[in-house]
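In the block that follows, a single chain appears as structure tokens, in the form predicted on its own.
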Amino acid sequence: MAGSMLSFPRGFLWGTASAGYQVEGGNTTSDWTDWENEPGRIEAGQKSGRACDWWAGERWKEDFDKAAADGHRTHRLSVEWSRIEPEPGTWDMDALDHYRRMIVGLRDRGMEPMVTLHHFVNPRWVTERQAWESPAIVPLFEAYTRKVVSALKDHVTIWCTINEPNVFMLQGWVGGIFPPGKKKLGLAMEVARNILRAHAACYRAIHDMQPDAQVGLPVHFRPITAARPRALDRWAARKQFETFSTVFPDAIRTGRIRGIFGSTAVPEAKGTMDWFGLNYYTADVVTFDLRKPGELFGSRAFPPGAEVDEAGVYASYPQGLAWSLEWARRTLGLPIYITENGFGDNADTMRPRYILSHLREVWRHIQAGGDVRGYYHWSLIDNFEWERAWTHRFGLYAMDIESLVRTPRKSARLFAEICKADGISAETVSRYAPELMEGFFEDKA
């Protein structure tokens, strides 16, 4: 269909985005440090090391020239807390000035900074303190987040909180696989009562130093549906998603957290955000099952037909993209960033068809007069995956962890011509993902 154009509104985000622990380097006081060295916790036993060697070698300067060059205009990247404070009340005003380095550097280059204060990662003393665990977090982030925006607002006025609170309190508090490592899931709704106290702080103390700041909250949103039309399997279903996708955003609006055990007021919390963080990768059907009370007696798995990564983990299911900005536009009614989508694929085989067939999902939504603002590609480039370490590959660049060199993939050229367009056009899918052609346009008027 020669000459078809899915076009997006002119001053649209496009970009990608980044963690500070997973492409700095280098860091020593941090929880994730310490977590690295334990027997068991990292896939192969690999480590971080350099990463991407975007703090020592400031190699952020030639991964930022080449999203430039590709025509992005934003990249969403986080501040490291260890970094920040190492020690309680010791503020380190070099790594202030490394990041202060890095968001000029975007400016420079004609990007809109997103900063996240906060990607999983403590420093060692917070989580020596068990801080998550009570509300003397509240004060303690409150003063780190007024130490950066103190520093950096001069150039950010997009701040992200917390990323992925739900992602961060059910990994170290449920399942394990994230610090404090624990799996306690009474303990798991007070921290979350806890990272609602202190995203509600952090909010005000942005707004109080930067009147106009924009600030939301990236929620990894898995859409969890019933496998089949039965009572039970829609009961697991939906406590299941209210568990994971829903419980942050839902608190926010109405000041409560709902838990399985109950809800809980949280007054502070209610309407503290500006915009809603749409992270959103997959989804998942659910089968009743009684054998997994742990998973609150619901099976999960893709939804028939999807197409899965390489280390399945995820699986490609636009569907659930376009369900779920129908859900935040429906329930929240708030303006939205698509703060992270992307695919594991490490031959970048699949990863053209998952970024069309999800940016399709988007433009549709955008014609039916949802608000999306940008959207942030994860990720610029490979980096250190968590416990997945650099078995699983995210980045539009691929890079050697020994030699650090990076090589741009078909993915990122793709995303180039879309970022330089403002939209797809028909030439680039017949190019890169030729098998979607056969009504990719056909809602285009």
The other form holds:
Amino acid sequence: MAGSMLSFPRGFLWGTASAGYQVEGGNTTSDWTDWENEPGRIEAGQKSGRACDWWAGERWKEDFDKAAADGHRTHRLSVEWSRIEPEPGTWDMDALDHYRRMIVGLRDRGMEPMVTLHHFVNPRWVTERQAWESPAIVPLFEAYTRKVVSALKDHVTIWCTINEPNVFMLQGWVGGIFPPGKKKLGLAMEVARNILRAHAACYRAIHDMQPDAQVGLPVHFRPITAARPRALDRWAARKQFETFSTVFPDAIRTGRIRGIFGSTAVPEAKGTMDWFGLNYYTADVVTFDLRKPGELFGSRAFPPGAEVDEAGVYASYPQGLAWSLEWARRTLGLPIYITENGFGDNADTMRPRYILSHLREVWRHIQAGGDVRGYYHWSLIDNFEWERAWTHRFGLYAMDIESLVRTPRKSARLFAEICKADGISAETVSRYAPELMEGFFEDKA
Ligand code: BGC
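Since we've got the form predicted on its own here, give me the form predicted together with beta-D-glucopyranose too.
Once more the chain from above appears, this time first in line as the rest of the complex follows.
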């Protein structure tokens, strides 16, 4: 197979993704600022601190230099509502200017920016007002959207509205892992509806101000299948899958939230997605279990034989990415960006395999006619991993949280080779993950 190459389409967007709160540091105005300071919320009591110092120290510059030198053509970042509107109706123009400089910084380095308006974090006042629990959030989120778009629209065409609405809603209102830390299923359904309304208002505001914008919604998508070919396992797997993975894209397709307790109309959300953002990390198999009513009677496990990351949170299951892409193509029929895909592996012994085996599935999907426009690896650099803080490392670059020194992992070099070659060569596979060589290029004509 020497000389073989899995080539990607011309113009394919290779890059990485990040989120404001996880990399900026020094945020004093958000709900996460308070959350981090509550005892027991964050593993080992760790803090985001200076994070990767993209704010005060502007160290985004050196990280964007690295990304550009590695051949990346894009970066997905998020702007923080809590910095832009720290108090209701008070707009921090310096913060907007900071983001403008970062985005121009990407363009100057030849990288296309993708900008997310909301990535889990809220201004403190939004959470204090419980604004996501009522339709009051909609005009607030629209006003914020309009401020951001008017400041950045000359430099940004690809927008994400609300990152992973399913995770934001479930962690905040069902699992109690993110602020506001509630465990109220009924309220969560109301929040889901308000998220969809806010998303729809945001989608329309962006198009109103920038008709050629491309606006999408990234969903944390997890294929969940039956552990055994039994009706009850299948039932529990389907319920979990629909509740977690498809409820938001399905509502945008149909204008209805089809939840476990029936269906609710959200007509304004229908058709408000120009492309689908697939955040894929892992998959599950489910066994029916009467002892788990809170998990829709399904006991979850990773697919047998799948390699599990060091925190035991994600398993490497590339077939799940293939399945997710196929689901999106069949069900939504929209262009797809893989807006996140990655593996928490501090030692970087498994990540090269993870990257190569997942990208192979992307290549196969494109060969079969799928419309995938880009791949954003999570993440460029180790960053503040929410409730797991610094204990779970996703960076192509490792970072020492004391000195802030960045060091390329082997995976950074691997990904750079792929970006620069616009594909995966047999030589690359044999150097970074020789164990994958057998059969890796078998579909290559
Ligand atoms: C989130 C990221 C997070 C990543 C890794 C995604 O669900 O969008 O913010 O860091 O998962 O767990």
